[in-house]
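Read the single chain below, which is given as structure tokens and is the form predicted on its own.
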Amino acid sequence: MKDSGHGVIRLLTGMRDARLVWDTLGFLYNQRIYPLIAGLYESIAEELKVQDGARILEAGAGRGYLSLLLASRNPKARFTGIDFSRMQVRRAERYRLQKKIFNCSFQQNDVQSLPFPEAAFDAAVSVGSIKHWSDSRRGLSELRRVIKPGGCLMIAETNRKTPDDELREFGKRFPVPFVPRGLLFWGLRRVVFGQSLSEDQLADAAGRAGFYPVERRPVTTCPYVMVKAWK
């Protein structure tokens, strides 16, 4: 029964990280989870310095949220979301035409493989992605790779360790209709959380990739946690 569950819960998580699930099913994510984590990209928006003609580039943009509220306070820069979900950059695409933003692009790219030169970027920022990648410390060795030396990397991810009690008030704040109370808690907790990275284990992986001085710290707003690092 225990090997049966294991067995489940990676079938899940191959679900959960599945581009095809991505391109048919993203529009779902965009709608649940944004208003839930809006204060983080906010508090990103205020901490993260962009100097007129920077470049910063998003990895893991999805509808292009964090990137257009960067782009809209940074008229003078330019910003570059990539996504590997085709369908993903598309919703970015229409998403910045209706916000008439156009200091910044979308692009299907994979974070593993980037298509951009060495130290091509002043900054980057990723939220809510790396626990897709199939290979984080090559996806985070690529984004140090095309941050320029000095230039920081933002990143934050849903955290493994947060407490039941808050994993479940955090559930209540986005019900799935026809998804019984528990039966979300336990995805949340084994596929989504349980499947994800710690405080420590999120630092510890930009260090082995190269980033020095690591900074690291809980999110306020969202049982999330956050990684500022520099190249």
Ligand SMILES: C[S@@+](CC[C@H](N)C(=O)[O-])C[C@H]1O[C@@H](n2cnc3c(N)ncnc32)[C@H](O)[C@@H]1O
Contents of the next structure:
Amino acid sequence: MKDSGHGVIRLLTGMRDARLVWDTLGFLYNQRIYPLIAGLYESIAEELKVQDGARILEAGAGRGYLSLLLASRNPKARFTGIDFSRMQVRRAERYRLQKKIFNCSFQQNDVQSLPFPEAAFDAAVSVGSIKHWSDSRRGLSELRRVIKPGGCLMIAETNRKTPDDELREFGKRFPVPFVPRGLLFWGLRRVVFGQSLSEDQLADAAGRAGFYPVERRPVTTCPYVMVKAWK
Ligand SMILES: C[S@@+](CC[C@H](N)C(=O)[O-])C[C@H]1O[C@@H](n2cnc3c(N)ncnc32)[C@H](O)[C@@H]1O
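May I ask for the structure of the form predicted together with the named molecule now, the form predicted on its own having been displayed?
Below, the chain from earlier opens the complete complex, with every other chain and molecule after it.
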């Protein structure tokens, strides 16, 4: 998935994945991404079909947009969002309190080593996080371990195969202060999307972690790929 590639790209990809960067700069990402991928959150919310009493885990929850959307729509289910960045967890907790949502909680954990017993959750979701995991196979295996037999994982990620013109449009809608547009496009192409996963890679990764069957889901509202996979 990640290229060994050029030294500068390796360095920037390392920064992209660092907990410290999410602690300090996560706030810049959080607010800008929401309007761009709100349609993706919606399609997960529609497809997940959460039952009353269900327990759902979100891995790499960031500011908690998806968990809180799901929690507000399914007041009789319980949601846990984990993120390895302490500051992202704080931001999510603050946002949860603002929205007065009480069937959801956030905690600091690494998806590669989850503190939950086997089969603790009915389903798991994750958006835009797997490309940052140092060992994605271990993260997926951990998610599979904590899902009940028959439960599913819905996982979405930036599409490595996004064409340049689509990525330019996406970049225009994702402004970062003081970063010239050309440089932003280069960063998105080479460091964010270029070091991400294609639909095939995401589906293969889920299959290798033991999920079966693994189904691909079209994403029409943003340049992401999505897979739904069962334990
Ligand atoms: C691109 S953001 C996506 C956040 C959120 N899912 C969203 O849709 O806005 C990636 C998130 O994954 C988290 N993350 C990265 N590696 C992680 C890991 N190993 N375990 C848990 N969270 C991780 C980061 O801290 C960051 O909040």
